[in-house]
Amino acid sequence: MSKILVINGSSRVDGNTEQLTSIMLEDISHTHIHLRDYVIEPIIDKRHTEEGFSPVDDDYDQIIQSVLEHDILIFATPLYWYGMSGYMKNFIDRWSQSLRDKRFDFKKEMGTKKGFVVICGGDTPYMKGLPLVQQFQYIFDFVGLEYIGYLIGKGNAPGEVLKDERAIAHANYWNGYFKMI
């Protein structure tokens, strides 16, 4: 198995988040799940109840099966309304709930991996995406999961992206950085 996993957050298939994604991976060995293949139900909070939370039938453990299984973790989401795809959210917000399973030390794993973000969006993203890196900052430091940087992409309608020089040129950059990874 690839150590890279790529999890999409995507609504729209070979969108302009996964078309910037997939050239900042370019003859690169990794994984890639889209998340609105999978059913991933709400969090229902049992943080603070004695009987906490309670297993729940959707494809949520396949997914974080998955992220244990990889070295690095590429969260890439379009920009909607200033924040992170619903999928995305939900994917994330379960992860309370991962927090108190006995099967694993949640936190203790994410602590040996590495976190990256890509995004793209229509509206001035290179400005109004800056919140969204640092909420996945958040995230990974609550986690212990390293942040190692983020690609932003300006596109709205599909293949726009394609025609965004600046965020080409950064996904090249990175495509070199991972390559020596």
Contents of the next structure:
Number of protein chains: 4
Amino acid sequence: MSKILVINGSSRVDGNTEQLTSIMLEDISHTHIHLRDYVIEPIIDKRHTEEGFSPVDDDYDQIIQSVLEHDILIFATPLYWYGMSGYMKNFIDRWSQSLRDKRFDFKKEMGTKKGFVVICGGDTPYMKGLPLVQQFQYIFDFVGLEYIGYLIGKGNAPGEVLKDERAIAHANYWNGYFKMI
Amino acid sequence: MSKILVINGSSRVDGNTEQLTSIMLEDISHTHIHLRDYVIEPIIDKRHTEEGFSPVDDDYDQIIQSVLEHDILIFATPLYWYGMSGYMKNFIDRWSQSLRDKRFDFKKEMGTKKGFVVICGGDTPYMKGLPLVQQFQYIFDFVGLEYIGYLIGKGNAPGEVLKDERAIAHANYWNGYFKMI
Amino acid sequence: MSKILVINGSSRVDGNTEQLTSIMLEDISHTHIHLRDYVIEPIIDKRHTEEGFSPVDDDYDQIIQSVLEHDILIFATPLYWYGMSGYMKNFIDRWSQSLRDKRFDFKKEMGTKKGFVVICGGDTPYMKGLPLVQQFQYIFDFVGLEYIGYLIGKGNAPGEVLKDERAIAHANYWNGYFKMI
Amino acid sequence: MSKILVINGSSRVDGNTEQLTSIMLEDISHTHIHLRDYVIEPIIDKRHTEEGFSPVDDDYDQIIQSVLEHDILIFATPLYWYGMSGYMKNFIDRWSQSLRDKRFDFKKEMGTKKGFVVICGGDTPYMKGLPLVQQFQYIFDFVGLEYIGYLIGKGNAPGEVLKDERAIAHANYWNGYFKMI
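Structure of the form predicted in complex with a further copy of the same chain, please, following the form predicted on its own?
Whole complex next, starting from this chain.
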């Protein structure tokens, strides 16, 4: 049985992204992390300094430990300004630090996992979310995550995505998928 | 004479993005803001709450005031994980708050300005930076910024972009352009 | 009841694209045109010549007449080399001629219709078909077709798409959709 | 000295695409093929039939022989409906046949060559040409062509691209590049 981790980039409690993800994972055991509940400092790029990256006193490491313990990583983010939220971007930017972490081989670990993307947005997300879908392809390729797929939903006001039948149909398909792996 | 503001999303002093932007703006009067020097909280989406957005005690407002005073906004960001940096994303995410700011009409103000994008990355940025170029199109369209163009450079280690002759040639072209407007 | 026209760009009888489209339109009245059954000359761009476009002695006009008589246009194409097939491209290229056709106002006519895209490909079509999805956005925007959505399927050898459960689930969703409009 | 072949997909004599390409290759020895001067039948996909592809009596083979004799392939196409022209698409579609040609190993041959893309369009080509830039990435990746880069120009009426200073500056940069390889 695959261990599933949802990394949620929304700033809102029970927002559309969370609701759609919940439908997709109904009756499926998983861990759900809300990045907004953690302190994650933005990256300070020290790849090319002599001393390398400094330890950062925040919650990033705790989340990475959880990442390492799961098999499937679901990146669930509202489409803020046609990209992932700043919460999620700051988290992923810090992977540059993990790539140089001596305690583990980040790429090797990620190379054994699979990634999935959930995007909810109010402004024609099925089209304007596609650059983000492509960005995740590049991100996943770089660390070796296998790209399972993506689920897009349309919703702005709370609960709106529940009326997006296209999204719900897709979520139900993926529910069946995640139940099998 | 147009007033030019560079909004720089790099975490590094004198990084490739800054160097390329400097070449592009040589002998051209402009203001250069490094987002890393400011405290910008991530957005807390309160668009759909009764009370609306709460005032945030950070430096965001100061930067927006500067934005409003300039005619051309140059978004200069390293390509972190195939997107804009978290510094810049958090800044732009907060525009959702400015859209509801009673002191000014954000879209109307932005609609009188022009935007430009500078991207520097180490991993085939001329291809893998294109989703970000498209994302900015959607961002600019939403607020009404006219998209002047974009400048991409290849560079990872400090100073590397200076050896990217393609980027330098493009930067020189844009230097001529910005001298004329 | 909307009148539906499928414009199929495949070179193969009963290929994956046709099969997926058939599932999507099961029990729904529609017309299905295979472009391979018609002679459509490539465009000769005469937009900027004095004499303008010359009449072309082929089957293009017959298809355009059918286009004008339908409300929903479904562009169904295999993903050949990560784009629409040459059959379909030659057909769409000729729209430049229809835009100058005095017998009707092509944009005005198209502006009353809706467009949909079906893409089947063998090589990671859910990702590598996205530039084509975006291209159709620009095409539809130009002539004023409303972009209903898109359906992607994975299949190479004949019948393979029938095993793509993701595609079938989506096709079923759209079947419900097209039954309602 | 690299042998350069321009494969031109325009339907127009001395159009913008041709003019921009000529500036890019000024004083550089090269062969220039206009696909409109050849008869190239659309592909008939027989990959999955027992008998395989049938020989086609047209000019495709002649062009492929020329392709095989050159080191650098420049795909120069007007942006027709936000994609390559049908002339060029029919040509590339036929590569599926060359992949099964017993006389040579198409991928192996292509894997020793480099590709470049020139695109001229009238409607915001610097943005709306990007899906085509990405499509060529997938095409080149598939056959193993190294993607040198791309040159975009804005022009609709004949000669218009000559006034696109951005395109001319880029063309001049690439002229220097092609003189060196």
